[in-house]
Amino acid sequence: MSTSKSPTSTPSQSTSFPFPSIYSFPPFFTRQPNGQTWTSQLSLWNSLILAYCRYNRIWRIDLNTAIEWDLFNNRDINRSLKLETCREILDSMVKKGDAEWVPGSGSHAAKNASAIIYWRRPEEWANIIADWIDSTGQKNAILTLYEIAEGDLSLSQDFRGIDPTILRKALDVLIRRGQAQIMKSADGEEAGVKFFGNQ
C-alpha cells in the first residue's frame, strides 16, 4: 500500500510567508556563543521553522537543498544560516518532538540530512483524520493510504498530501485507540485501512 511521493515541498525563492521581525536581525543567522542566548535563539528558530513549514505545507526538510530556501537565507540583509547551525537547530527540534531525522538520509560524514517536520504531531493528525472519517460518513469504510492523502474527499483537508511516514504514525495512533485496523489481502499484502470512527 503506497501513497504519492513524499513532498519535500520546495518553496519558491520568494514566498508570501510573513516572516517575523527577528528574521531581519542579522545576529539571528549566527550561532550565538552565550548558552542562554543560544537557547533563546533555538526556540525562535524552532517556532519559525514550524510556522514556515505549516504555511508552505512542507513535510520534510532536506538540508542539502533547504539551506538555500528563503527560510534560512535573508537576501535583503545578506545573511544566511550555516549548514551545521541548521543541523543543530533541527537536532534541538528532534529532542523536543517537533521533528524526526529520516534514517539513512545522509552520507557517512553527514548522517542527518533530512528531517520530518511535525507542524502537527501524529496525535493531532489522528484526531483530524478521525473527525474527517466521521464527517464524511466513511465509518467502516476501507481506504488506501493514497485515498486518504490524495483522494477526492481529502481535497480541502489539512492532511492533503501528507508525508507517508506522518500518515502511518497517525494511523498507528488510531489503531492503538481501536479506531482503525490495517486490512490485508489474501496474499498478506496491506490492502487498506478500515475505520471505525470516533469511540
Given for the second form:
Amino acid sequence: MSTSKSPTSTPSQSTSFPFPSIYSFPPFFTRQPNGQTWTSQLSLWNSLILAYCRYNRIWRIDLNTAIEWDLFNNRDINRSLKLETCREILDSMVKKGDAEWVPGSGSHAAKNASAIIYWRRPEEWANIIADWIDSTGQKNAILTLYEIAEGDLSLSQDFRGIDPTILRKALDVLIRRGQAQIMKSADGEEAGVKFFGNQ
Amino acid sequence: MSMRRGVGLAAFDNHERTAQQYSDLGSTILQTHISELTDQLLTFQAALKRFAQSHADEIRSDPVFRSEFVKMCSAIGVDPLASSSANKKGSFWAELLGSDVNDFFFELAVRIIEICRRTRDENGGLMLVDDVKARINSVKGRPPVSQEDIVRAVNTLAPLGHGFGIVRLAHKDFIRSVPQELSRDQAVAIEATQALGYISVEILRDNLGWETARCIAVLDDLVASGLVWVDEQVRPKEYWTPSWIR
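Structure of the form predicted together with the partner chain (previous: the form predicted on its own):
First the chain shown before, then all remaining chains and molecules of the complex.
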C-alpha cells in the first residue's frame, strides 16, 4: 500500500490530529449504497474534513494531492477513500457552504480540482478580523492583505497565514457592513484596506 | 334451617332455598371482606405515598434505589409508570406516588427518542442500549441513568405506537426505533455480526449452514434497511454493524 502522507503545509500542532472512532471503521471508506446510510456518512466526512483542516490549518484541498493524505487513507486498517467519493463529498460540502470550488477547477473537471475549505465561514473571519482591529488599536489604519495575514500583529491570531481568497471574502463582508474600505493608490491600483473598527 | 331431604317437587323447592341461603351468606362474607380490604388498601396507599414522597430525591438520583423501588411496586402489583393514553398524569399511581417517578421516565423517554432520531440514518433504527446510555450519561450535571432505566423507559413507549421496542440479540439489549421488526434471518445475521463486528456470505454460510442465495438475500436486506455498512475494499465483502463504531 502507498504510504499515506501529511499535507505539505506545516502543521501547527506538535501532536498529530486525533481521529474520531469512525475513522477506524472500515466501511467508512466505501461509498455506501444505501441512501440514508450515505447521508450519515457524508455528514461524518464533512465534520471530519472540517476538523482536520482546522487542526492542521489547511485552507484548500487539491483533490489529486490530498487524496494521498492520512485523512483519506487509514494505514492501520488498510482502507482508502476513492477519488470519486472524495469528489462527491466535497461537492456536498460546497452545497452546504462549507467549501467552495476554485473557479476553473469545477467539480466536473478531470484535473486540477481544488476546493477552498471554510472551517470558518467568511462572516466568522470578518468578525474575528474586526475584533482584532479594535483590540490592537488599528482603527483607521490602512493595511495590505499581506500585513493582515503575515504581519507581526497577527502572529497569534487564528487567521495567521489565511488563504488570500478567503481573506478577500472576509474583507468583502466587512466592506458590505461599512466596516472597511478598499484604498486605491494614485494609479488606481489597490493599495490596501482601511478599517473603521466596530460600530 | 331445615336440612331434611324431601322427595319430588318438595325436594326441589328445598334445594333452591338452601342454595339461596348459601348465596346470601356468601355475599355477606364477601361484603365484609371487601370493606376490610378497602380499609387495608387505604392505609397501604397512604404509607406508599409517604414513602415515595420522602424518597423522591433518591428515586431521581440513584439508579439502584430507583430500580429496587420499581421492583417493589411491581411485586405488589403496582405499575408506577402506567398511564392512560398519553396523559402522563392520568395514572392513579402517578398521583399516589407523586409525579417524580413518572416524570423521570417520561423525560428519559424523550431523550431516548431524540438520540434515536438523530442516529437513525447511521444505524437504520437499531441501537445498543449501552450506546444510548453512554450518550445520555456523557451530559454532565445530571444523575446517571442505568440500563434498566432505559429499558423501562422504552417499554413505556411501546404501547404509544411510535414503533419503539427493545430487541435482545446476542445477549445484548438494542432499542428498535422504527416500526419494521426484524425477520428471523435478519435477527440471526445481526447476532452473527456481534462476534467480529461484521459478517460476509462466507461467514453466514460456514457458521449457519445457509445456502449462498439465502446469505446474499439477507445481506442485501440488511443493507436496504440501513442496518449494516458495507466494506467493499476486501473480498468477500464485509457487512459491518454500526454498533461497532466506538
